[in-house]
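One chain comes next, on its own, written as C-alpha cells: the form predicted on its own.
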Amino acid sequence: MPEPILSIRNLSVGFRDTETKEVINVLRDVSIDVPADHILGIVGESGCGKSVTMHTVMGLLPRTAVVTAGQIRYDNRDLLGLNPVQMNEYRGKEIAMIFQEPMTSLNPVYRVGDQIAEMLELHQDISHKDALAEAVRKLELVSIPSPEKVAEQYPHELSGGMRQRVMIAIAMACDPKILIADEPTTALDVTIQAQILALMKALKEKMHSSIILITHDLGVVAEMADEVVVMYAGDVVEKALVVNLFREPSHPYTTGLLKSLPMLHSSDERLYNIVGTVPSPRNFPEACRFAPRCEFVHDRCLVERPRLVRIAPDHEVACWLRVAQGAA
C-alpha cells in the first residue's frame, strides 16, 4: 500500500452531556490511512461514526464534542493541534468536503458564482472579478451546461443534481489533495447518482487527489473504492481492498451487510437482516460492540475487546472468531 497522505491514529471522540457533563464515547481508537491518489470507502449503518470521524478531520465538530485521544496527521502536522486560524489554511484548500444535503449547505441568499468565488478569494491572492471568472470555469469543469447563466442563479433555482455539482465545484475550487464526500448521492435519483459518481471519479483522476467516500451503499463502494473501512458503533471492525472485502468478508457484521443486499436471482426470497439494532452510545458494550447482535458470539466477546489483526495482505479484521481461526 502506498504511503498515506492522511493518517488517523487511535482517534477517540465523545460528546459532553449538557446536563450531567458526562462525556459519552462515540469513536473508539479509530485508525485509518488514506494513500495519495486513492479512493477510500467508509461504510456502516447510520450512527456508526463515519461522519463524526470526517468532521473531526475537518475541524467541524460541535462545541459539545471532546477529542479524548489520537492524532490526525497531514503534511507532517497533527491537525488536532492547530488553532482555528491555522485550520482554516487547510480546510477547503488542502482538504475539502462535500456535505450530504446541498440545499442546507449552500447559502440560499448568495448566487452560485459568488459562493465558489468566496472559496477562491479565501485561499488565493485573487480579485473578486477574477474569482467569478474562475468560478464559471469550475462550473464548466463539473459539466454544468451554460455555466455563465448558472453562476448568476440562486441554489433554489437549480435541480438536486445541479446543486450537488455546484457543491463539488466549491469543494474542488482550490484543487484540494483530499476530497471527503459524505453520502454525496443520497437524495438523488439513480440516473443522477451515476452521473455524480462518474464525475467525482473523473475529477479525481484529472487532479490526482484522494477521495474519502462516506456511504451506507455497498454498491457505490464496489463501483468507486480502492479500499474499504467498515465501521460499527464507533469501532473500525474491518479494513480491506475492495476486491478482498467482497470476495471474502471476514467480520460477521460485514458478512451481514453483504448478505442483506438484494440479488436479481433471489427476488422471491426474504432479504437477510442483522438481528437487533445499533445500541445507543450510552449503552455501547465495553468489549466487542457487535456481540449483542452476532450469531457467533462466545464468552470472550463479552469480556475482552478484539483488536484489528492482519489476516491477509491488505486485509485486517477485529473479531475473536478470526483470531481463533488463525491470523496471517
Given for the second form:
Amino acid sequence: MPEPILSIRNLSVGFRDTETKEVINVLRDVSIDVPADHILGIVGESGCGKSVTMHTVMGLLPRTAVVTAGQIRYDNRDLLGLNPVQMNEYRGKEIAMIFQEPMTSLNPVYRVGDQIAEMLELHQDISHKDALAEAVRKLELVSIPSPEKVAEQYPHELSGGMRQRVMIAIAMACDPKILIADEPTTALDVTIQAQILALMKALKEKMHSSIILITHDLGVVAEMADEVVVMYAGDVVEKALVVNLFREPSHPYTTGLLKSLPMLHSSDERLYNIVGTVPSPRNFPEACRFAPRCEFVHDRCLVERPRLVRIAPDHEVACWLRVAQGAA
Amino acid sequence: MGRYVARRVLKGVITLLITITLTFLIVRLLPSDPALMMLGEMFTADQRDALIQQFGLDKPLLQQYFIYLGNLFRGDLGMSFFQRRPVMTIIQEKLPWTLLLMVTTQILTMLVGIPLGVYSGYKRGTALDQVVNAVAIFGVSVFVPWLGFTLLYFFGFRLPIFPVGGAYNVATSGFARVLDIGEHMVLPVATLMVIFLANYVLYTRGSVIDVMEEDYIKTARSKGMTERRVLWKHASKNAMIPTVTMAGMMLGQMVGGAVLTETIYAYPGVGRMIYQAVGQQDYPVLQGAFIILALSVITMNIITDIGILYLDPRIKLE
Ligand SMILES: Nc1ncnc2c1ncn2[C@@H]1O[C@H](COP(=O)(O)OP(=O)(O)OP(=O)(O)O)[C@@H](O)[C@H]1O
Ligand SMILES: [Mg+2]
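Switch from the form predicted on its own to the form predicted in complex with the partner chain and give that structure.
To see the whole picture, the full complex is given below, headed by that same chain.
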C-alpha cells in the first residue's frame, strides 16, 4: 500500500462522565491509514465509534472527551499536538468534513453563497466579492442548476439533496486533500443517495483527493471504496481491500454484517441479524469486545484481547480464530 | 418584504381599532352616568353642556361612537378633569420623555444583555457564568420600588452624584441642557435596566446553549475558524431570534416599569401621568394614556417583527 497522507496511530478516546468524573473509554488503539487518492470506507453498527474517530481527526470532540493515547499524523505533524490556531490551518483547508444531516448542517440565517465564500475567505487571501463569484463556480462544480440563483438563497429554500451538494461545495471549496463524509447519504432518498455518491466519486477523481466514507451500508462500500475498515465497539476489527473483504471476510462480525446484507439474500424472506446490539461504552468487555455476540466465542476471547494481525497482504484482522494463520 | 410589512401594519391598525372600541365601550357601559364619568364634577353647568354637545353624550350609542372616532381622528382626546387642559396636549408633553427613557433603556439593555448572555451561555458552568446568572436572577426577582428607592437614597442623597428627580434643570440651556437631561436619566435608566437586563441575559444564554449543540455549529468549526467567530458569527445571530421575539412580548412589562420608575424619580413621563391620573380619577387622561400605550405597543411590535424578519430568513413573507 502507498505511503499514507493521514495516519491515525493507536488512538484511544474516552468521555468523562459529568457526575462521577470517571473516563469511560470508547476508542481503543484505533489505527487507520489513508493513502492519497484513495477511498476508505469505515463500517460498523451504530455506536461503534466511527464518528468519534473522525471528530478526533477534525478536532471536533466535545469538551467532555479525553484523548488518552495516540497520534494523528498528517503532513509530518501530530494533529493532536496542535493548538487551535495551528489546527485551523488544516481544518477545512486540507481536511474537510460533511455530515449526515444536510437539513441542519447549514446555518439557516446565512445565504448559501456566503457560507461557501466563508470557507474561501478563511483560507485564502481573497476579497468577499471574489469569494462570492468563486462560490457560484463551486456550486456549478457540484452540479447545482442555476448556481447564481442558489447562491442567493437560504438553506431552507433547498431540498435535502441540494443542501448536501452545497455541503460538498463548501467542503471541497479549498481543494482539500481529504474529505471525511460521515454517513453523507443516510438521510436522503435512495435515488438522491446514488447521485450524491456519484458526485463525490467524480470530484475525487477530478481532484485526486482522498475520501473517508463512513457508512452503515456495505453495498455503498462495495461500490465506492478501495479499502474498508470494520469497527466494532471502539475497536478496528478488520481492515482489507474491498475485494479481499468481500471475498474473504475474516472477522465473525464482518461475516455477520455481510450476511445481513439484503442483496445477498434476495431469495430469503428473513434477513440475517447479528444477535444482540452494541453495548454502551460503560459495558464494553475488557478482552474481545465482540465476544458476547460471537458464535465462535471461546475461553481465550474472554480473557485476552486480540490484536490486529496480517493474514494476507492488505488484509488484517483482530480475532483469535485467525491468530494461527497470522502468526504463520 | 413590502407586502409583509404592509400586512403587519394593517394588523396593527385593526388591533388599535379594537382597543379604541373597547375603551369607548368600557366607559359607556359602566353602570354610572357616562357624562359624569367623562366630564367629571368640576365643570360649571355651561361647560358641562358644551362638552355633552361636543361628545354627543345625549345621542344614541352608535352615533356617539362615530363622534368619538371623529374626535380621535382629529387628535381630540377630551379634557383632563384635573388640569382642565386637552389630554392630547398633556400627552404630547409627557410622551417624548417616556420614549426617551424607554428607547435608551432598550438599546442599552440589548447592547449589554445580548453579548453577556451569549458569552455566559458559551462559558456555561464557569465562575463568570455563575456570577452573571446570579445577578440576572436578582434582577428578575428584585422588588422594583425597593431598588428604585435604594438607588435614589445612595446616589441621590448619601452620595449626591445624580439628581433626585425630574427630567432636567430649567436653569440650563444648550449643550449643558443635553448633559443635564442625560444626568437625570441615569438613575431611572439604571433601575429599568436591572429589570429588563435579566430577561435579555437569561433568554440569550439559554438559546446560545441550545444553538451551540446544532449541527451547523459543527459545520462552522469544521471549516477551520476561531471559536470566537463560531460564537459571534454563527451562533449569536441564531440565538438572538428568540430574544428579540421575547423583547416584543415584554412591552407590557415596560409600561409597568415606566409607571414605577417615573413615579419614584418624579420623571415627567406618561408613566407618572398614569399614576397621578389614577389617584385623581382623571378618566379622560387614563383613556388617552390607554390609547397612546396601545399605539406604542403596536408600533413596537411591528418594529420587532421587522427585526426578526431581518434575523430569520425562514419567516414566511406571504
Ligand atoms: N459526547 C459524548 N459523550 C459521551 N459518549 C459519547 C459522546 N459521543 C459519543 N459517545 C459514545 O461513543 C460511542 C461511539 O459513538 P459514535 O458516535 O462514534 O458512533 P458511530 O459509530 O458514529 O455511530 P452512528 O452510526 O450511530 O453514527 C457511542 O457509544 C456513544 O455513546
Ligand atoms: Mg456517527
